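Listed next as structure tokens is one chain, alone, in the form predicted alone.
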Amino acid sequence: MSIDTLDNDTTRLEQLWARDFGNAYVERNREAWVDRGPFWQDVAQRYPFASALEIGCNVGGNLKWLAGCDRQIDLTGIDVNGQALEELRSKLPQVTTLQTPGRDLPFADGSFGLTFTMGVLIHVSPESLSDVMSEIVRCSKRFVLCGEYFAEQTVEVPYRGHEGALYKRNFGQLYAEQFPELSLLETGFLPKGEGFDDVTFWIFEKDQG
């Protein structure tokens, strides 16, 4: 279903990121990913996945590090912002891209060894967060990685003049409570000095039984 055919908070946020506001984010953050290599190289070395899907990939600042790993990884990125995807395609033509929201992923169950977000779930409407997380887990064959702003309780933070556009939460706890098939492998903190923006990450493994 097209985001233009809906009229709710989910669509409001998807349209916000798909249009001028999202384009401005692309302009501001082209070089925000330059120091993220060590984290992604470490993840790729320690976890045996042959394919990965990033939900909310923007211009590919995370995917480019996975593309540069020692082994070949089949990479796919989805985003609602067309300008971001155009730039990603020009820089990383080997990455499969698709303009679609995360709440309805057009992939079969277990299509990817790793599915992940990095600073994306914070911008998802509360009314569709569970749907997006369910799709992320459904499309994972083995690993789920979540990197987001953390708060023990849900906290809404005004974001560049918009209300209802950024929510800090305990996303790791939400995954653990909603998806008993996931087991937590590790959690950690990624500071600004390492190319991130003070985000907490969780890595889960999906029950193979």
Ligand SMILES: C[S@@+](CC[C@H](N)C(=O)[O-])C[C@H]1O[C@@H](n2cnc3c(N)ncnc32)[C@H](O)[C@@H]1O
Contents of the next structure:
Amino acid sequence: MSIDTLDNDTTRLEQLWARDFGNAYVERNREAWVDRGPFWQDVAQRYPFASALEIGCNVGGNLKWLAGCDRQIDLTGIDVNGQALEELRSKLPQVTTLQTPGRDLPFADGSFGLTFTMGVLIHVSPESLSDVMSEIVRCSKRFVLCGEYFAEQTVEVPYRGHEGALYKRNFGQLYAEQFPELSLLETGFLPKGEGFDDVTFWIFEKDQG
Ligand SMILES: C[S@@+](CC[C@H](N)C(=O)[O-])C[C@H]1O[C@@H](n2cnc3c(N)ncnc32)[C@H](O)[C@@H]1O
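Give me the form predicted together with this ligand now, not the form predicted alone.
Shown next: the complete complex, the earlier chain at its head.
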């Protein structure tokens, strides 16, 4: 379903990010990626994926590091914001980009060795969160990485003057509960000052059986 044919909370948030609010985020965060190298180099070294899909990739602050690591990784980024994708394409033309919401990924099952989000599920409407996570797991052949703001109990936090635009959750637990085919490999915390703004991450492996 396209962004414009839905009329609900899911569309409200997707359109917020697709339009002026999302464009302003692009303007503010062009340099947000500069300190993220060590994390992504470490992930790429320890997990043997040959392709990766980032859901909500913005201007490529994560994909940039995967593009620059020692081995070649086929990279794809999707986002609802067209300006972000345009900037990503001009910086990293080797990355395949697509403007589409995370709840509707036009890729075959198991298309990517790694699928991941960084600071994106927190901005997904509660009514479509489960669908977005299902799509992320479906498109992964092996690894799923989730990096998001953590809270033990779900808490909504006003975000830049908007209600219902940011939810901290125990995303690791949600993945584990919803997808029994996932095993947790590791979890960790990326503090402010390492380019990630107090993000908790989980890395899962999909049952290969
Ligand atoms: C806070 S930014 C994080 C950007 C990037 N992942 C990073 O770590 O720098 C959230 C991004 O997710 C995108 N986004 C928000 N909701 C989305 C959705 N439902 N589907 C796809 N992208 C979405 C926004 O347009 C924005 O680029």
